[in-house]
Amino acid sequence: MTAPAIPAPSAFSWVPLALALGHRSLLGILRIPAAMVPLVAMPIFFLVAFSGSFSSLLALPSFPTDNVVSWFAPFAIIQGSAFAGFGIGFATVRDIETGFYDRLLLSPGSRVALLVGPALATVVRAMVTATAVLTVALVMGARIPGGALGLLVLFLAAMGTAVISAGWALGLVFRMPNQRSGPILQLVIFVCTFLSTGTVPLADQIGWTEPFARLNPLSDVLALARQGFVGEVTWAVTWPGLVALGGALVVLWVWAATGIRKLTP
C-alpha cells in the first residue's frame, strides 16, 4: 500500500488566517469600545482645536481656501489614520508578551497572513475614523469642491497612510517587542505629521520647518487628501501623493517583513 499524497498548500492558503487575524483585532474594539475613543476622539479635537486657533490663517495671501475647517479636516483623517496604524502596533506588543504571538510563529503555513491580517484591520480602524472626523467637519460648515472625486482621494490618502504606520509600528515592535516601543512609536508619527504642511501651506512656512516640510513624503500625502477640499482635483497634485505613498508603503513593509524574522518563539 502506498501512502497517500498530501496535497501541497495553496499560494493562498494563508488568506484564511489573515482574515481571522484581521477579525480578532476588530473584535477587540467591540470587547473594549474604550480603545476606540483615542482613534475617533484625538482626531476630532485636532480638527475642533485647530480650526479656532488657527483661524488666522485665512488673513495669508497663498492660502487656498476661505474657509479653514475645510483646511484643516484632511489633516485630521490623516493623523487618525496614522494612530489606526499605531495602535496595531500596540495589540501586536500584547499579543507577544502574553505568548499569542509565540503560537502563531509555530504554526505552520506562511507568516504573511501575519502581516496582512493586521493591515486589514488598520484600514477598517482608519475608514471608522474618517467617517467620523469627516462628519463633524461637515457639521462645522466643511466645504468639498472637489466633490466625489475629492472624497475618493481623502480615503485614498487615508487608507494608504493608516498601512504605511502599521507597516512602521509592527517593524519596529517585531524588534522592540515589549512596551518600551510605545513612546517612539507615538514620537516618530507625531514629528512626521507636525513636520509637514499640516497646520502652515509651505509657501508660508519660514526657518527651519520650511525644508523639512518640503521633504517630508507626508507633505504630498497631504496635498493629495487635501485638494478636493480647496479646490478641484488635479493629477498633477495627485501623483506625487500617490508617488509618496507607494514609496513609503514599500520601504516600510519591507520594514516590517524583514522584521518578523527577528522573532523567535
Second form
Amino acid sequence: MTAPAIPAPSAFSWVPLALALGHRSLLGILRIPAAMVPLVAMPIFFLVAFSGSFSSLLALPSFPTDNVVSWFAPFAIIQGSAFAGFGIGFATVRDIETGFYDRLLLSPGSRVALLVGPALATVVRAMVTATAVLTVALVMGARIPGGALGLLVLFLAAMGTAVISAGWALGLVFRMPNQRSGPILQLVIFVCTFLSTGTVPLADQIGWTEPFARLNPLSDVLALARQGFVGEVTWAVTWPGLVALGGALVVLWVWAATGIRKLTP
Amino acid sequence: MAVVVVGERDVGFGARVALEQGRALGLRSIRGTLRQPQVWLPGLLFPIFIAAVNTSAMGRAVEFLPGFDGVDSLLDFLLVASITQSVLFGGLAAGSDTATDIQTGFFDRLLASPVSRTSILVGRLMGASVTGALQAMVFIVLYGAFGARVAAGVPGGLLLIAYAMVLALVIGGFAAMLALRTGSAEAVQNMFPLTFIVLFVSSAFFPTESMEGAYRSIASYNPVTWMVDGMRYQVIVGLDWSRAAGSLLVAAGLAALAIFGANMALRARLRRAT
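Okay, that is the form predicted alone; can I get the form predicted together with the partner chain now?
Below is the whole assembly, all chains and molecules, this chain first.
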C-alpha cells in the first residue's frame, strides 16, 4: 500500500493565514470599539496636554520651530504607534490564556503567519491612530512645511514604530505568557519614548537623559517623523531614521521569532 | 446563603469603640497596601521617573522661561507635583480595595458583624491618609538626597506631609464613593485617566505663567493648581502660613465634599443591604 502524497507547502502558504489572523485582530476592535478608545485617546491627550503645559519650551535656544503643536504632533503619533504594538501584546496574552493560541500552534499552518498576522493588524491600528492625531493636530494649528513628503516620512516612521513595538510585545508575551507581562511591556515602551528627543531637542537636554536620548534609536525615528513638521525633508535626517528602524526591526523580530519557539513544548 | 445584615440602628456604639474599630480597619487597610508592592510601587516609581526625566530634559526651563522666578532646580519645582501625583494614584488603590472588599464578600461580613458603619469608611480613609503621609516622606527624603531643599525647613516639610494626608482623603473619598456606588474595582480604576488629566491641566508640572490661551485659563481655575502653588511656595521661597492655609483649606473643602459623597454612598448601600 502506498501512503498518499502530501503536497509540499508553497513558499507563500502562510500569507492567507497571516491575513486571516490580521483580519481577526481587527474584527476584535470593530466588535469592541471601546478597546480602540485608549489607543486613540491617549496620544490625543498627550498632544493637547504637552502642547498646553509645555508651550513655553519653544523659548529654549535650540527649538527648531515656533509652533508647539508641530513639535509635539509627531511625538504623539509615534507614541500612539508604540501603544498599538502593546495592544497586540495584550490581545496575544488573552489568546494564550484562553487556549486559542494552543489551537493555532497545533494547526498545520506556518509559524510565520502567527508573527506576520499580528504585525499587519498593528500597522492598521497605528494608521488609524496616526490619522486621528494628525487631524486633531491640524485643527490645533500644526503646520507641515515639508508637504506631502513630510507626511510620507511621518507615516513611514509610524508604521515602522508599530511593527517594532509589536515585535517587542510578541517576544515578551511568548516568554511570559500571562498578564504580568503587561507592566513590563508598558514600562519599556514608556521609558524608550521619554528617554528620547520627544519633548526637548538634544542640545537643550542638560542632564543624565542626554546620553540616553543620543543613543536611543527612537530619537532618530522621531527626527525622521518630525522633519516635515519643522522644515524640509532632507536625506541627511532621513537615512539615520531608516537605519534605526531597520536595525530595531531585525533585533526585535529575531526576539519575537525565537520567543514563539518557547511556546511549543 | 443570605447574609444577615445588622441594621444601623441596631448597632449602638460609644465614640471610643467606633474609633477603636476605625483604627483596626485603618491598620488593616495600611497592611493590605504594604503587602501588595504591585499596588503602591508604580505610584511611587512613575512620579520619580517623570521628575527625573523632566529635571534633566527640561532643566534649562528654569533659566529661560517665565514663572520660574527663584527656582534653582526643576527638581525643587517638581517635589510637590510628585507628591500630588503619587497620592492621587495611591488614593485610587484605596477605593479599589473597597470595591474588592465588596466583590469578595468581606464588606457583607463587616455588615453582618456589630461594627460601626462609619468605622468602615473612616478606617479605609485613615489608611489612605497615613499612606499619603508615608509617600510624602519618601519624596522629601529621596529628592533631598538629590539636592532638593524645602526652603521653609522642617515646618515646610510637615506642611507637605499634612497636605499629602488631606489630599489622600480627597481622592480616597471620591474613589470610595465610586466603589460603594458601583461595587466594581474596574470602575474605580477607570478614574485613573481622569486624575491624570486633572493633574496635567494644572500648574503641577509647569507654571501657569508659561501657558497660553484656553489651556492657561483652565489650569488657573483648576483646584489642583491652587493646592500645588501654595505648597510649592513653601519649597521654593519659604514659610508662608497664609499660602499654606489656602492650599490646605482647598484640599480640606474637597475632602469634606468627597467624604460626604462617600458617606451618602455608604448609607445608600446599607439601605439596599437591609
